[in-house]
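Just the one chain here, the form predicted alone, laid out as structure tokens.
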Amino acid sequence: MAVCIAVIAKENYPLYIRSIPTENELKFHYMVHTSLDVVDEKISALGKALVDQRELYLGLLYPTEDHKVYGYVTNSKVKFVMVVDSSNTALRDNEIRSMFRKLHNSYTDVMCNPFYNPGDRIHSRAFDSTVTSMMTQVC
């Protein structure tokens, strides 16, 4: 289960940042925070080879005691981060995968959106939903 869900811009600012827990937010926001140096390391450790790829999952950034933090980008440079509980054994690396896949694919649908000016927050309830239900679904 994703504890953290964050969509970051091109240049590095939160369009999106969800957590469950409230009581720990600030301590998520830095989480996603510190990612974004992993996630900008992993792209240029791939460089050219990014662009020719279709994968587009980072993998596992880093681990805590407590959490584990995946990244994605997109095509855009877009990035996605999730934390997920590290007590959650039975994820798998092909489950936060298709979530990825998931939260893409209504991410998408916020940028069809005409009334979507890109680069702003995103206020979709459509979008909120989804990463609702990626938050609170039991693997």
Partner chain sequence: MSVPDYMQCAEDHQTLLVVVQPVGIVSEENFFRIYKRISSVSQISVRDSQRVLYIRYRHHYPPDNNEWGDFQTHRKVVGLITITDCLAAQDWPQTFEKFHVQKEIYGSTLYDSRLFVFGLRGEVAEQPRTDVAFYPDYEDCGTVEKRVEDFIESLFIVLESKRLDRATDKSGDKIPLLCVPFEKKDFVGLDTDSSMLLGVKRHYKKRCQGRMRKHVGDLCLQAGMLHDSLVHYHMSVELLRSVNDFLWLGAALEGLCSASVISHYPGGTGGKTGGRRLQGGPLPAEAANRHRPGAQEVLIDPGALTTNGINADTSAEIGRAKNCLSPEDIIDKYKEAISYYSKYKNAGVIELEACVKAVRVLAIQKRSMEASEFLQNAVYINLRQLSEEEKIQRYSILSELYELIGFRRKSAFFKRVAAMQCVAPSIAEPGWRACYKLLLETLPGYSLSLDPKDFSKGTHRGWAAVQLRLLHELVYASRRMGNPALSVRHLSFLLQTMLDFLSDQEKKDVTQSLENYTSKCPGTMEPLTLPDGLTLPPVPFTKLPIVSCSVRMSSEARGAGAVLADRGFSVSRLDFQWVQGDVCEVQLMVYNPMPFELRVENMGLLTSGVDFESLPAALSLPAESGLYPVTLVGVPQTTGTITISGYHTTVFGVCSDCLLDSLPGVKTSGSTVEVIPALPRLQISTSLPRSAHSLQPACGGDETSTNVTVQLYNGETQRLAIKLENIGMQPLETLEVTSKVLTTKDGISISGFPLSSPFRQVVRPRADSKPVHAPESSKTGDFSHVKTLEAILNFKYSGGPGHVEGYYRSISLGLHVEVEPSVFLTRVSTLPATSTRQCHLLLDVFNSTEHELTVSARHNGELILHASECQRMAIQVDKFNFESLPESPGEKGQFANPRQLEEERQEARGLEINSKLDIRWTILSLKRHGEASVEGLRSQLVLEHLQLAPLQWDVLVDGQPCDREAATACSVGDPVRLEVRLTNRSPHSVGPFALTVVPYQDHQNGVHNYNLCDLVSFVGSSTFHLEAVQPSGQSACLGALLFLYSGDFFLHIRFHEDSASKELPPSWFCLPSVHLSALEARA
Second form
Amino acid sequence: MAVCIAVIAKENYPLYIRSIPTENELKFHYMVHTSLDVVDEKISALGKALVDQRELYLGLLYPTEDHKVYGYVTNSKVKFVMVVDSSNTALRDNEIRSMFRKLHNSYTDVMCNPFYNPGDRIHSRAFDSTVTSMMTQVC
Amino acid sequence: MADEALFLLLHNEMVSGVYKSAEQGEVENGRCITKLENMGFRVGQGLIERFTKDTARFKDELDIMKFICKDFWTTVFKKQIDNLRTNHQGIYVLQDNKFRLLTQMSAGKQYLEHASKYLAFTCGLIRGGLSNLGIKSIVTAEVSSMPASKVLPSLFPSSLIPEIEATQTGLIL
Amino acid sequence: MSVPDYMQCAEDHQTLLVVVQPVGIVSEENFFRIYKRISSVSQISVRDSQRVLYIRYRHHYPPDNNEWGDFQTHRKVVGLITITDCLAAQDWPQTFEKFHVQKEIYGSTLYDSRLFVFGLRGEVAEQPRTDVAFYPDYEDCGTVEKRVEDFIESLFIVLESKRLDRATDKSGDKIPLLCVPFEKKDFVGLDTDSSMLLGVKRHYKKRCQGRMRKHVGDLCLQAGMLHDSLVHYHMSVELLRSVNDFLWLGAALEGLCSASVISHYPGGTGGKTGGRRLQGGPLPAEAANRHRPGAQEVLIDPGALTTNGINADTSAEIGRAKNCLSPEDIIDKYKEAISYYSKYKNAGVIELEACVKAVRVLAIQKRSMEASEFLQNAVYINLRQLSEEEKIQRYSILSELYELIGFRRKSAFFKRVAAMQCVAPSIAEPGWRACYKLLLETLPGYSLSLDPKDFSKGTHRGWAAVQLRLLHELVYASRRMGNPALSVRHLSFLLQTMLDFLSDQEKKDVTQSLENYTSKCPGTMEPLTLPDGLTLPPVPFTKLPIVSCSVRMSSEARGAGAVLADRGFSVSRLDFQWVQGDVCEVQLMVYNPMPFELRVENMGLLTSGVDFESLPAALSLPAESGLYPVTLVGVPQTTGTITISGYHTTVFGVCSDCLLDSLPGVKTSGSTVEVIPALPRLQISTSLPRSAHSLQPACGGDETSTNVTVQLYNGETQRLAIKLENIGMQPLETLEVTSKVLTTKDGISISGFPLSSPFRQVVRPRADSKPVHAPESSKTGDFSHVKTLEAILNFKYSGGPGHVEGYYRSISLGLHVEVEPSVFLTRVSTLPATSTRQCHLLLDVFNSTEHELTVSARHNGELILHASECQRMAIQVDKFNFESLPESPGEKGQFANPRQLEEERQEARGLEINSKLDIRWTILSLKRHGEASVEGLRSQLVLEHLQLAPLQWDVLVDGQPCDREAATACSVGDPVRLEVRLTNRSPHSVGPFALTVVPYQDHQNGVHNYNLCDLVSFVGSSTFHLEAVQPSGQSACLGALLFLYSGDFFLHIRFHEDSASKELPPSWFCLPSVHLSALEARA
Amino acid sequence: MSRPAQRRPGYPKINKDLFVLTYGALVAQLCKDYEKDEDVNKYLDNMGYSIGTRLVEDFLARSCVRRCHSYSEITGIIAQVAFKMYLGITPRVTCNNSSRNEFSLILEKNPLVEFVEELPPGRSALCYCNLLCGIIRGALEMVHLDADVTFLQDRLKGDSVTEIGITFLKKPEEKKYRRKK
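Can I have the other form now, the form predicted together with the partner chain, not the form predicted alone?
Now the complete complex, all chains and molecules, led by this one.
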């Protein structure tokens, strides 16, 4: 289960960021923000030379003392960043991967909403509930 | 799957509607084209987001263009682009010999000047798709005067050159 | 080994460490002057060989680091240079003593040392010594560099000898075991000779050899023999690996890496400008501050880390020493080495430094991901409790390194941590300046600019939460720095740019504290320049309040009316101008985005081009107010073209100049207005009260400045006095009055007031002329219907300088008249009167008001009419003669439009009749009175009877005209003279006529007795003859008759039926009947 | 427009998303162009009308529906055949009055609004799918059946279902006309 989930625009500003309310929100903002360095590196041409995997899922971006930060990038260069408790060993790569997929699907629906302007912050009940489900129920 | 007839009618109505409202108000043709183009753009953004959901990350621009010609076109218009050419300078020419949004227009001279109206939406569609994939581009379309053979569109992702002026490129097979 | 040197890089492995220190009291300035000169000697090429020596200078070096000298020889202090002031010869001995004490500190490792003495003169200074150099003072010491070079030469000799006897150590079995400090105790009392199992012994021996090989490798590297060192390192790796001597294996591997890096990247990895190829080595200044400890060390010159001048091109290295590692291998070996180090808690610093070195290499190889992994690892190496300064240093280095590998966000993150560290509560005197400076450096990392212009377009897209935090920290830091202006600027910026992201509570708090700050230090529009040159642009509050939609400018304050330009101005210019000396206004629509009342002070216009006296306004907008009009006023003092570029405000104690073109919500970007010379200004007032009632849109363009509304009864007269007052400074020189009547709802259109002389009109405009026309509307027949009339009086005036330039002002007065019906003549008929000159008019008068009214005609009694009552009134009137009007029907043909002609004629007659009859009505209860119209009289029939016949007949008896009831008396027996006169008023000649006089008696019983031959006899004939009469000619015929008896007689004058008479209408031949009474003559 | 000549057997389909998104983009654009919801609704209805007048040919050409004898039959065909053919859904049909000329199409799911979560703020009066009403009205008119077609309920407006009301204006016996979309 994730403690923080963020959607980052192509231009690297947050479209959506939510963390488990009990925790220090700002901390996660910093965490996600810095993780973008790694994301950039991973999707940049240089990065590709390093790891030639063209999967949307970027895997673990970096670990911190008590968290793991995972990344995912859509073909439209929108990034999803997910922070999970490193204590939470139940989460294998595959679970994370599938969570990102769910997130991506939900995001796609948001994109298809005619009344949503791409690039604006995401205000969507459907998306919220998807995120909530990932932050609460252990997958 | 939705029925084509309905979509074609809707598209035609959008075109004529935009031009009708143009008569009372902004008269310049350009504005109407832009309006259609913008609608197409927005649709393109949405579609590409859906269609690329399960594809691997694109290697490069050409990779993307191929996707547009094959998968994208097939999903949208149920047929591939008939011919893709590029000068490797960021100019690509896509050719569709049986473009769905025109096939029901009677062939012949008189539709030629109307053609641009019926291509604006699709140009937007492509531009929107590309821009969502991070490629800024200018998309223009042209129709060869030969009946039943439509060329669409010449498009210019500004990958190497920031902004390339649109040049009309029409080929007939 | 506790103090890490974060600046370490692979190249440092080849350097000799020399410590330069002062003894006694040496001023810091002097010390560093010398230190710089010394450290400029950073490389020496060894005599007769290509080998080069590199020197690392330090002015501080923790001795316990020195103890690791065997482990990595570049950590060993091999040289000491002490600098001292010694002014008097007698001080010399103990100065020299101090020098020796100083040597003791590093004594165990020193190859050689020097003492530089300054200020000493005399024979002591003369004595030539190798270990001491005397200089009279800090200026005069040209040979310092030379001395240092010699010194290094001597170091080299020692180094070289050590290398040689270690390298060629034939007493293989007797190799000492090199140790790091924390190993020592483990090997204490270990008998290396006997009593040792063979295996153990061989094992131990290998360990000794391995470590020694590694040591020799170090020496070779230092001695400039790269290839040899590689060989030695390789061998030692073999040996140590076989015996799992991990710590030293790590060292050997790292040695290998260092050597390889040096051969691969001649430019150096430390980013020290130049590197080997360039002479001169590290820039003195840089060298100095690189090694100064403490908080200042935090602020590393980023230049020290730039990777410029480095080419990672490995192709050149191909074919280089085969033992040299490939770039990839280098990283792998570093990894391996570090993994071994990490097994030993006490080797934390070694591990940390190794990580840093590896990162620098990776940075050059542009392999950021791996670099970040090394850094990640470095972050988690925890050494013993670090001092605050060390922490700061550590974080800033991490930041720099992340910067180095292009992780700008991570870099910013650590920089911010470092910044916070600078002011950690545990620190004695917090370094707020350092903190603030570091925070500023993090801005790019958080892609935050401090220029509000970058936020002007649309909604801000960024890491609001993080940026907000950063701004708050900047505000706080700058305040603690004691720079309130700065904190105000930052806080204003926060409020202006982050408004959308602030919660209501935060909005309150932020503005609260902003007001606190500004109470001491108001916010200005001045750019703030920081000591380090950074400039903070001003932050105008364009969102407090938000100005939206277009800016409307009105021509000026109420009442004065619009300005007109005479001749030659384009319409657009005509549109409107401002007038010098007048109060001019600009209206903005604003709203308050704040959840509380917003007080805006000193809000005024920003203008250019013309001296403009702005009259600032203060307003307070309710919480989240909707659009709210604000009018900014001012007075242009001179003429010309004025440009309104924006407005200024003071909100929360911050002054803002907001330019219109920088406002997203506003279309107009700075509008220009023509200011014309001063003009007089008229104020209009009327005898009637103003009415809110504005004229119907019909009046379109010219907006009326004043309106009056009157209710009138049909036929009533209302006087309206209009007072024009010049309230301006300029004299009124011309005034023109024009009037315009607007078509009313009822379609009554009035062909304008007949206004001729303006001034007369100003005094008394013919407001009364309207009711005269009003009755036309009664043709609709609906009496009760109220008609409305609207008209505009327009006064165009000018004077003063404006007049000279041909400008005018116009002011207008709107008249709104409601006409209620009063009395109507429903029926009109006539009766002949006795006199042929007169007739009786019978009028049925209808009172269509709800009031009792009295009607009177000229010399007639009044008639009282109750509400909507109808009565008949009879008026005797003298007949009219409408001379001027051509009569004969025959002529009508030649008029272009007969009907129109007829209309006119009717019109004229109506007026004449009106004035003659002068029928007036009065409503006593309302004290209202007016004329009644005589519409009814216009019917042809009535006119027939009302007008005099064109042939005027008069009969005279004895010269007396008789046209009366009363009989004319005459005496029996006397002849009575009878004269018939004809006046021809018709345009044609008439006659000749013949007429006969027939006398008769009326018996009052209907019997007329004509048989009077014996009672009356004619003198001469009874038939008269009249000549033809020219137009307006006259003629008469005379006769006489004689009454034989007394009595009453009548004369009937008959015309002969002849052509002359026939062709004329009979009504032309009405003669008065003649009544005579003959009386007996008295004797 | 849709001349039977051009109809290839196996009537061509296009991607549903293309249709749905295009319609969405259209409505969004209209909301930009017109401030009043009524205007947008009217525009959509008119647009639908002229689509309907053409679509009906296509429909008659393709669906070999036989002549209908009652309004309920017609409504049934609209629901089962037409909606299925063009939108791939079959609404439930209910009759609302005794004179059997008022019917309702009840759409449990509606592809048009697949991605529309809610009406944008200040657009509460917007009939997002008003095009459908126009289409039905237009089509009916082409077969000489005047009808009022309006939304009675709308999920987007918080109703539980989406309901299109059809009221035929002529008496049943008068109309002798046959099938229609």
